[in-house]
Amino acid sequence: MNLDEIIQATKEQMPHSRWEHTLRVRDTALQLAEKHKLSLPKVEIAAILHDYAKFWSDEQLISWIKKYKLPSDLLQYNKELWHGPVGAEVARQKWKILDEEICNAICYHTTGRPAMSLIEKVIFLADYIEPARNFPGLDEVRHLAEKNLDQAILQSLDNTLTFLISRGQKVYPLTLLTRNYYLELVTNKAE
């Protein structure tokens, strides 16, 4: 696995604006990783690859979901969720990345999951708080991310759920499980 090759191949998968987002996610993730003493190379790879399959056609994403037996319930929810699990499988199949922390960080960067590793938390939050993002509640999550990743995750998920519900959209069950997990975790730590 060659990082320069991964960077070039990822850049070719997406429009320039999404590549700029990817670079901001990488930079944000590396800042968080330094603060939490994480492996910078692992975080960088996960950040670069997190949106690898974001602009693939629906047919291509569905093909990978079926071929690699990814959770088929994904297909019942917003297609914006599909690229994470597919991207993780691309990391395994194309780039031979077998590090589960890297693959899980790619896989769950949109939905989250209960008991995320530190690398998963960093990629999840970096994607959410990167500097060009701008929406209600974001500043609070950025502030929390500097102090407590679990609280930041909980607030980001609360914001996401509020957004989806306000638009009458379905919520992926794993996102609800993740929110409830971090609610309990944060509440128990506060007691």
Contents of the next structure:
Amino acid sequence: MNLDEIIQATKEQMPHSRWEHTLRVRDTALQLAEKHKLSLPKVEIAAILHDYAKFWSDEQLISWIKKYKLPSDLLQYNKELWHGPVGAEVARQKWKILDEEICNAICYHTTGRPAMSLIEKVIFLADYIEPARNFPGLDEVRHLAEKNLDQAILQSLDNTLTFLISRGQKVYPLTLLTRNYYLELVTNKAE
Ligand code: DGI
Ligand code: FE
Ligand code: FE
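The form predicted in complex with 2'-deoxyguanosine-5'-diphosphate is what I need now, so please give it after the form predicted alone.
Starting with the chain above, the whole complex follows.
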């Protein structure tokens, strides 16, 4: 597995603007990784691959979810939730990446999950705070991410849930479980 080859193939899966987002996620993730003494090459691969399947057709995403027995409940929720788990499967099947931390960081970058590893947290947050993002409440999450990753994750999930509810959209149960987990973690630590 060669990083240049992965970069070239990833670039070909998406429009240029999405590739630029990917590069900003990589840079943001590497900054966080350095601060938290994480393996930079692992973080870089996860960041490059995180949106690999974002522009795949519904048919292609559905066929991977079925073929590789990814959670079938995904199909009852927003299509936006499919590209993470499928991207992780691409990492395994196409790029032979067997490092579970890298695959999980790709898999859970949209929903998060309870008790994420440091690399999962870094990819999850870098995707949310990269410099060109512009969500309501983003400055607070950027600020929190400098001091406490768990608080930043909680705030970003609260923002996402508020956004989904305001648009009348379904919430994927894992998104909610993740939010509740980090709420408890942050609250108990503060006591
Ligand atoms: O792929 P990106 O745009 O870089 O970012 P992402 O993978 O975090 O996807 C964000 C989208 O996913 C955003 O529009 C909100 C949506 N999303 C996150 N959690 C849920 C969700 N959508 C639904 N319907 N339900 C969720 O639980
Ligand atoms: Fe994504
Ligand atoms: Fe992304």
